[in-house]
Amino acid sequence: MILDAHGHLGPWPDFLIPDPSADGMVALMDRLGIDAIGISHLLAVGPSAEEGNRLAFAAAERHPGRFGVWQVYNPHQRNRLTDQGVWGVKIHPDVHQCPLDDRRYDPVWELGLPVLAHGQTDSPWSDPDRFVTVARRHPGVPLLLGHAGLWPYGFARAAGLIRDHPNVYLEICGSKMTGRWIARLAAQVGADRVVYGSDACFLDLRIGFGRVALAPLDDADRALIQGGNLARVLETTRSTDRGTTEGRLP
């Protein structure tokens, strides 16, 4: 099974996205054979946490078992939460102008599923040293930490600093990532602690899926990154006292 992290549906408004539709993502994934991905809607990551949240749920049902939900929370709009139905939570601390460890953040961590939140090296809101901070605090919630800090200078900081955290996952999509670092980041942390992702609509599905499937990875890492370890996450964090579990694999 192959599990894309990291997906975005609608337009951004100073980024050009050719094909913002879920249609459009669907019928990418069936060419490159991706079984589903995780989505949050860009218009909940800016302007409206709750509407873009409710065309992400419409995508998703429109597509049965294609599109994992990841509810934005925004903590200045304090939007409602679910924990039934979704992947977990996306934070976006950059555009919040919120720090990832700031205690405005704490109704995602209380929620206990998992949350993938941008991060980016030497940001003052997400640079990879607040996602120690928070694995801290919440040992017991997995951390998606996006784009492995971003910048190519600081990838390898970013996995020195969760190595010892293992509830923290480096996930990798970004313009700047190569096949060599997902390879590099895979034997720093180990394999088990990488997680495909590729940022599409916002970036090119295509380019995201080469990296990995093209990477310098034996064949049993490669399907960890691809989809395995998702799936433990999504798997494990499942409960019978959250409801239903529907939606959160395919």
Contents of the next structure:
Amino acid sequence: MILDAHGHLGPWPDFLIPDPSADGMVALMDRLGIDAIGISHLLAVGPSAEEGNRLAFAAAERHPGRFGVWQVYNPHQRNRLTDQGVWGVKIHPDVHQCPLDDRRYDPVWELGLPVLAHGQTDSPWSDPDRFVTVARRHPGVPLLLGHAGLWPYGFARAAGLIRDHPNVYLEICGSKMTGRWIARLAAQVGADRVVYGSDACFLDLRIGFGRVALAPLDDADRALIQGGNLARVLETTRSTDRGTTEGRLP
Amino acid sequence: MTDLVVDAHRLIGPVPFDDLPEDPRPEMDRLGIHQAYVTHTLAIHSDVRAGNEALLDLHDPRLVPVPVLLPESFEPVPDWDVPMVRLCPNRHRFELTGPTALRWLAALGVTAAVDFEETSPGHLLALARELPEQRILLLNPGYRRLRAIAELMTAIPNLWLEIGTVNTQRGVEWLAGHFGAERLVFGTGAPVMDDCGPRFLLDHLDLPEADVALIASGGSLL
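Now show the form predicted in complex with the partner chain, given that the preceding structure was the form predicted on its own.
Zooming out: every chain and molecule, the one shown earlier first.
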């Protein structure tokens, strides 16, 4: 099963995204054999978590089984969260200007579902060091360190920081990631701790997927990264999330 | 799968900030890249002359030399038999549109490759005004400045774009739709930049086969 952990729908103001649509995403997924992609709507990452989440759920409903929803939590808007029919929660400390380990995120960790968070080396909001703080506080919450630190000079450090925190995974999307670095990260922390994400439609789905498809990995490691690890995380929390699991996996 | 894949932007040699493959050929073999236009990293990060000499000594038909051009006011124009030179005006602290650079480029008459982060739209427009016949390959354009890139490609007919970093959903198709596949050139910037994702994208572009083949082999530039 091929699962993309990190996706988006919708426009983003900083630059032109030629195709921000759900239909376009599904067409590319069909072409590449991607079973499902976890999405947050960029409106939710941006100014309106509640409305953006509604758009994400609507897209998932229009394409059954193809989109897992990462509901965005905005600590300023304190929007409601659900434990039903979602993959988990997406937080973006940098856009929301709230440090990852700030107590205002407590409702996210208390939900107990997997969390995908933007992770950016040297950011005052989402440096990988803050993931360690959260992992210590909440060792039962699966936490995906989005972008594996984002900057190449931070990849190895991110891997070193999370190695002893088994609930933290390196999610590998980003414009600075390379196939070579994916293989190095897998060697450093184990392929079972590395999770494929593309950041599509923000970035091109084919580049993110192809980077793993052509990375210098053996087939077993590639399978773990391309979906095996995320499926395990979602299945594990499926059995513990109070039975409300519909829509979690295709 | 395209018949001929040419990477218009590749590096050979060590870099100061990472331990990366110094020889591009094993990865080119693995990824089905038949030929690469290469610049020596010593010429970018250390001694331009030494790097260019090392590059020109390679004599491997799969590796097309792209020496770094560093315009020096009191030196003669290099006597190179190469199809392309690379300029690093920010890093090497000279003016892309200064009198020496313009004189040297005019004398050489070859394609000038420049990283987008090494220049600006204003400098590129000025270069095209001063040397309208100058062929320019813009490297590492990225995905965040497609609007500015579109203006440049409209205003400068002799500007080609390396697509390795054009990384937002269907960005390459958007560019091909507006400017034609002939203005787009496959390249990666590897090993500093990624080659796996862009190589995969090349095989999965939603474009006619002839257009993909054209991009893979260097557009109408190479």
